[in-house]
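Below sits a lone chain in structure tokens, taken as the form predicted on its own.
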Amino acid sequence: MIKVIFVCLGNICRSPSAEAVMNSIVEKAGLSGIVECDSAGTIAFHAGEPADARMKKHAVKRGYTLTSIARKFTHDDFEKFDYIVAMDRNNFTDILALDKEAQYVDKISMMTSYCRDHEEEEVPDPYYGGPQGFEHVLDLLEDACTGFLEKIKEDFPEEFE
């Protein structure tokens, strides 16, 4: 099994679409079976609540259906993830900080490096902004997604025969 973490700040908005998102285009692609998604916070002001009521309303007008729970992005996820995927620069800079001896480095990475047709350098928080905040995001996260899937099947082709 191929374990995916998807980390945002408070693991409301972004993260737990991104991991509902890459949960349908594993699904779609028939590799349920082979790739295993979660999604977690930089923070834990959230642990324990549902995604924001706004996101889950965009993504269900997508077909997504957003059910993780919040909780913080914790040490052990360095072993348990085999990808551990930031929504942002900061994002990616507090989980680099948490990694001090600097094992997992080649495990993080920002998760619009996997965008085909975006040019942004990061997922934008939709928190504070209006519907098409939360639009965007989705786009963005479908693009990425689908770009990464594409990057698991590079990385672990045997898994894939």
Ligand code: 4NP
Given for the second form:
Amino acid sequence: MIKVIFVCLGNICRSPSAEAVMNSIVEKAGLSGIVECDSAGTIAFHAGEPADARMKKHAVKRGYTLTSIARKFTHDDFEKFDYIVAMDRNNFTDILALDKEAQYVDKISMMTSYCRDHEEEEVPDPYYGGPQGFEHVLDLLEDACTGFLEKIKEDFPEEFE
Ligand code: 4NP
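Any chance you could show the form predicted in complex with the ligand after that form predicted on its own?
The next block holds the full complex; its first chain is the one shown before.
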């Protein structure tokens, strides 16, 4: 299994959505047995909670069901996952800061680095904004997850023969 973890701040908006969008793309490609997704937050404030109701509502309109329960990213996740994908620069630097010996730097990337149709450098936090912000998150994630699956295929060609 190729293991992916998406990371945002609270693990109730962006990363649970990334997990659901990626699962959907992976499933449609018939690759559910090869790529496994999870998500986490850099803070534990919402740990144990389901995804944000507003995020869920916008995701469902596009056919994505958010099922994850929030948890904090932990040091063990560096070993468990092949790809650690941050939603914004703060998430990226917070993850890097946990990797004190810089052993896992090559596993860490920005979600927007996989976008093909968007120029943005971050998936912006939608928490304090309006409905447009949640739609924008989903637009970015759909673009990024499509590109990300192609990147995974390039990195692990033997898994997709
Ligand atoms: P997320 O959104 O990082 O995409 O899950 C947020 C969730 C909660 C908070 C901020 C952003 N918060 O401040 O509690």
